[in-house]
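The chain below stands alone and is given in structure tokens; this is the form predicted on its own.
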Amino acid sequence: MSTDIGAWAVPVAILGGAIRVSTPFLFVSLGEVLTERSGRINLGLEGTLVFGAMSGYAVAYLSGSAWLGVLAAALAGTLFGLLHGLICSLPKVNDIAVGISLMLLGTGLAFFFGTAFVQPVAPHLPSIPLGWWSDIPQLQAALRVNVLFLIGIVLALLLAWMLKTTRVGLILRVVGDSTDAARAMGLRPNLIRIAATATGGAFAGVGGAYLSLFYPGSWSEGISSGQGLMAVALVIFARWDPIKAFWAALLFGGAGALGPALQSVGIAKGYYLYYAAPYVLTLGVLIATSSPNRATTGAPGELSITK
């Protein structure tokens, strides 16, 4: 049997890396999804993804277990998380600014500790090959699904409910919309907003992990490539909605496999222009999210951007 597909192939091999790629996108913007929405933006997670990234890759070396691993990275994250949720609750105290703080000091720690675990080799988290039906190896390498991809969609999906449908969710729209309001109910916004923040600290760490215990499956200083940054982009994108964060993470995942994509099938003139994409893409996205009229069309009102 033939296990050429032709012009197939880049379609292919663009919707495997896009499943690939997107899943630390997915996970990031999840997290950002839930801490916007509680009137906090946090653009530390860039440093909060890298040093989970590394956290998880060094406790999986250590421990043989690349499931400690993502749960290490998930407390590490948590642990960012909380520190800029407790620095954002003093008065007159920026978040945008606290979080390119925390992004450096996210970043340096990741660096600094993470030199020894450079060469070693730590167990990787296991994948579902969905295409066993099929004698294509590309079509059989495009889908073998990592187990967060489909973690991350059951949390999308978690998260959309719960934010329509619960009181938890109900208490947290409150929050991000109006502290008054919220206060004249008994909240306690403050409290709230930690805990949405270290929540979401917690979904980036385990972002950082797949980096490292998957895709690419390394550790290494340039292993995020911004992919923290361009997520607040991309929930901004999908109006903090977590189901259009789905999508939209798979669209910049698809975007982030079209080098790779267009290499395997020999077109390699313009080759590191094609993996600028995402990083174009986060430009327009800006761009289009711009417009004052448009631009903060279903944010929550205490985001800094609305103000």
Second form
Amino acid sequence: MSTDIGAWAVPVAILGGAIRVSTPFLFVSLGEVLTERSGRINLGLEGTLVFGAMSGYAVAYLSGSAWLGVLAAALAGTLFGLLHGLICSLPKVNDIAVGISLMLLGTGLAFFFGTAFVQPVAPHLPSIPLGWWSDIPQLQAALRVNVLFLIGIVLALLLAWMLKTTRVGLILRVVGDSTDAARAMGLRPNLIRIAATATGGAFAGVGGAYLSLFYPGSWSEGISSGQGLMAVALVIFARWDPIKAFWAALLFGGAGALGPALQSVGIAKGYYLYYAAPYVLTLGVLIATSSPNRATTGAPGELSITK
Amino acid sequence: MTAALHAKTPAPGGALAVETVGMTMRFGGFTALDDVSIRIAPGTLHALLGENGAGKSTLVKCMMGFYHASSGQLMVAGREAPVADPRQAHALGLGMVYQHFTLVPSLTAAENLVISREDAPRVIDWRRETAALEEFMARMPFRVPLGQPVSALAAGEKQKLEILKQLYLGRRFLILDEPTSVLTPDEADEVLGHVKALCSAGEITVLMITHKFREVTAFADDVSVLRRGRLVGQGRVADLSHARMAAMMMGEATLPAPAARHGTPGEVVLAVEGAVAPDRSGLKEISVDDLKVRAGEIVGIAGISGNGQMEFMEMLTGQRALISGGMQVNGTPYHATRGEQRRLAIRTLPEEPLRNACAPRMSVAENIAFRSFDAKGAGGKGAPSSFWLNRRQMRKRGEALVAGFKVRTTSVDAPIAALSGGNVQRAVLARELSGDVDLLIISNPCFGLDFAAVSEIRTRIMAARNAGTAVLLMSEDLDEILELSDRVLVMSEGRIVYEVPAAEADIPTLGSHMGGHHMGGHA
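I have the form predicted on its own already, so could you send the form predicted in complex with the partner chain?
Up next: the whole complex, starting with the chain shown before.
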């Protein structure tokens, strides 16, 4: 089945893994970029991701259409985002605490409603064989790119363009950077933050649908390995920039693929250690980008962690 | 579209004439503004003088529609102009530049300008907008870099951008609220010079709130003086002396004579040797080679703000790590830790005490207890530490000090952030000046306080000196330095460049050293 390509198998597997694993990172972190740029942190995206995975899988199974599942996941994500945004608009509410409780609520609800869907098989999302030009099966497998990954790239570009050249984008940045300035302009910061959090939630929901409808491609309680939380760290690493968030998602995806890739060439020693690579990377990234003397550059001024 | 261009070209007529007629504002039983009529002729720079609480802010807020005056009216260009809210004021061509920047820090100057426009396009064609902005800048007497985020601009450039923003929005009457309070004197002169030029050119009319007589004399055409909500003086600046304006501002109140000075300096208490630390920008260094403060003397450090005083203060309070060199207090090494400060009886009052010396959301009593909450008794030198908090004692002490230092607060349980700037200053001074103090390090202790409070605080500092405390005083107010100090040092570009006994100090020499013209071997 496989041609022997020697040590090349590792980078090829990492590349394939990066593309496969990075998609949920990409969606969640793009959503979080949007939310944090408006001045709120939504730590609940892990819950949104898991709930999105469950609802997407359930709807795809019941309707027979994977895309309807994605839509349902986005809708569920929007509702979670909306809930977070509304609760945080109340006076004296801390967005981080609300995020954590919504994370638990999201995973809890997903497990509760999801028990019926552990067995059934839902249709998968289509992927495009971009490796047709090669006759190395490993490379062909690595370059089977899911449509959602491509949509994610387009969304990253779109988001970057929006933040730079549209009124909505500038307003979002104004609100995220200075509530006072926003008020002085006659804007309503809370409304904009609710909208940004809801949209961010939709993104995370789609990220969840990718998990259950493509890779790994089935619904189970262990479907997420903390991507929703790591994506938040990833946003800081990417300096709240959608394009950088794309590269960061690839990097994290690649790190996640390190373990399986090494295993595929027979390196089984320290196997669990390689699986920890994304988490070690998260930790390393946060330490490397921190500074005792100054606030993180590029951080929106209204974020509760940077205030 | 054309709307974009329209917003940038001042409507025909240029500068606006604005007049308040019998403006009165009552808050309940309190009359903040009493029958104030001021006419500001088109194309003039009109200064509005007054002490804190004289009603200056109330007046301009009524003009801008933030408040609705109880009676009286606003005339714009000779016509009655009811202003219900700031939007209407903007539509009339009135604009205000606030004391604190309202620019969005992470946006570039260009983005700030474009988004402030009410008709900002849905999708911004940056090439065209940049061209339009360049063209607008070319017509202005001063410019700021358009592509940089505002957070990277110096304070003077931010202030210029604030003014440019108003012009860009087509405002023809500007209210500037203490526009130079965050600027260095050079920046202030430059900005005000440009504003004045715009007035003279007939582009705008300006009403400027200020405390600084020098700026009034140098730049304003006319001046109005408010005291306790009333207009107490008005006239052409050319006809008025500083003394006359000061008399109008203060009324009959006379300043108490400076406190008497007695005793002679004793042992060296604070010795700073070769202390080096990076400055705010991280590009230059603050370097204090040799500084000694003796018991029973006040050493004043004069200098123009931004020449390293803030950083030196941070070195002394432990907020800025030293690269090399060291500090000693009473012969023992001092690293500015809390423990050392308690053992050696060192007290500090940094500038902006709310930010640098308070926990803003904790209560006044708690803030006052910061030095002593974990010590038995009043927390003096060598007091044994205590594990449990004595809430009752903290409260009692807080109440006593609040009364003693006349801190105006609803209760000692109110968060300290709710107090006015002057009262925060007093509360922190109350904390720092109580108990035995061997070394007192203070920075701008009277900033933003009214005359009565100023003399009271200076008396307390002098009393501490007379009791044998070594005092290091940093201040941007040269009069304060000269009144209090025994020795005067000048700090310029991060170094001590000049030293003179206060009795022999003369202002021109100090001034030239402050301005960076040193005769010694310093570069």
